[in-house]
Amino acid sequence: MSPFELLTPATLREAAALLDPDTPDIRPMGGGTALMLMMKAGVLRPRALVSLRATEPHLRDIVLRPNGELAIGALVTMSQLEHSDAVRRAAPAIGRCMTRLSNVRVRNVATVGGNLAHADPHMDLPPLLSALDAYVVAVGPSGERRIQVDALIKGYYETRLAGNELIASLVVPPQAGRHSAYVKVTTRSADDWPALGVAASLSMERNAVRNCRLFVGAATDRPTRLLAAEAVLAGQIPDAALLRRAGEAAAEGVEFLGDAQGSGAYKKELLKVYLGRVITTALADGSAA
């Protein structure tokens, strides 16, 4: 690993001011789990790292607001999400997702902001947060702005963050009355990178599906909304036949990418099956918040 300078600003705005939007030679670091691996492999050779660990304490807070919003600081770790009572009450699908996200050593260090800014297409959180209609608050020289999670990631390791912007927080809107779940399919250990990740969030009215949001990850270069499947489900009472039709519609509307976890054709078949399973899971144990 190449030598580098470690910078330790006291605030997030100071950290953003240290970044150069025109060069990748200066990189921000939250938990550093992915960044250090890439540096050790020689993929990244920054001359300086801007550590966020000494920035404002509130960036490590999880707050359930009176209106039902869940506000999560960028430096909150995955383990905090896993064990948070506020997360369990407001968005239990997030806590359940954490139990199979990598391993406990990584979850103890990896941060929410770093995870989302890294934009690896195999990550578990982006499709689930997209289904929950969550957004991030980004901080830069021009102030703050909101970016929906489903719009944040542009492709492989690419986001809509400017080179001198940092994620300050993640906000999950009120989930009252909604059922949500994330299902992960791995080809090796249960906590491995997914071959497919599929997320669902929906409400029910008179046993029929309303306001459904479905997203797939790992099979695509970014969280991808399954609009064709949503159209099949809208206003219908879910049964085995309907879920099969929705799975078929979802699979036909996605451009699948193959990788070490499986071919594109394999992932297409997985989605046909697991689209129905994630909805069934959401309705069974994703009790309306």
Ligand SMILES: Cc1cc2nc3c(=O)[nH]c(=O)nc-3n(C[C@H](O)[C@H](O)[C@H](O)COP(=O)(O)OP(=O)(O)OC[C@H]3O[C@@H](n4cnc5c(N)ncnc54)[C@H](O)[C@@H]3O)c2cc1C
Given for the second form:
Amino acid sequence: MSPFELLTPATLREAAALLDPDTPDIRPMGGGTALMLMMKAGVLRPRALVSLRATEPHLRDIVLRPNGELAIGALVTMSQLEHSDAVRRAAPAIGRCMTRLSNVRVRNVATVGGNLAHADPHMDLPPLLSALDAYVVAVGPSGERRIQVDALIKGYYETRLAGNELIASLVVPPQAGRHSAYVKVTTRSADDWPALGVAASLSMERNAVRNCRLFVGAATDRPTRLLAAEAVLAGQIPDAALLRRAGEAAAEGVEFLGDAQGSGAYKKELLKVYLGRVITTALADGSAA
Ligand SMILES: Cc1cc2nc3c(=O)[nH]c(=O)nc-3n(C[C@H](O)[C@H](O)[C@H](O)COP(=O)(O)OP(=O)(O)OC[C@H]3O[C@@H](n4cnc5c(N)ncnc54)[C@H](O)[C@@H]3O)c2cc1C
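Right, the form predicted on its own is done; let's see the coordinates for the form predicted together with the ligand.
Time for the whole complex; same chain goes first.
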């Protein structure tokens, strides 16, 4: 690993001010779990790392607001999400997703901000947070702005964050009346990188789907919304035949990319089956909070 300077600012704004929008030579660091692997592999050779660890303590907080909104600081770890009472009450699918995200050593260190900024299309959280209609608050020299999670990731390791913007928090809007789930399909161990990840968030009216948001991950270059499947489900009672039709529609609307976990053709077949399973899971135990 090439030598680097370690900077430890006391606030997120100071951290953002240390970044240079024109060069990735100075990188922010949350847990460092992705960054260190890329530096050891020689993919990244930053001149300096801006550690966020000494920044404001509230960036490690999870707050359930009176209106049901969940506000999660950028330095909250995956393990905190897994064990948080507030997360369990407001958006239980997030806590469940954590139990199979890598191993406990990674979850104890990896942060929400680093997870979302990393933009590896195989990550488990982005499709789920997209289905939940969550957004991040980004901080930069010109102040704060909101970016919806489903618009944050542009492609492989690319986000819409400017080079001197940092994720300060993640906000999950109130989920009352919605059923949500994420299903991770792995071809090796249960906590391996997914061959496919599918997320669903639905509201129901008299047993019919009133509104739904469906996203697939680990099969495309970014979390991808399954609009064709949403259209098949809208206003319908989700029986086995309808879920099969929705799965077919989902698979037709996506350009699949193969990887070490499976070919594009394999992922297409997986999506046909798992689209129905994620909806069944959401309706069975993704309780309408
Ligand atoms: C062995 C292993 C297995 C894994 N398996 C899975 C898996 O099955 N599923 C899955 O979803 N993930 C998996 N991961 C990925 C893991 O989720 C990420 O490494 C982790 O979430 C990144 O968080 P971090 O805080 O360590 O980020 P860092 O490594 O600190 O940073 C990652 C990127 O984000 C930038 N960054 C960090 N914080 C911020 C911020 N606040 N604002 C803006 N930019 C920022 C950094 O500059 C860097 O580009 C695995 C990782 C490892 C090491």
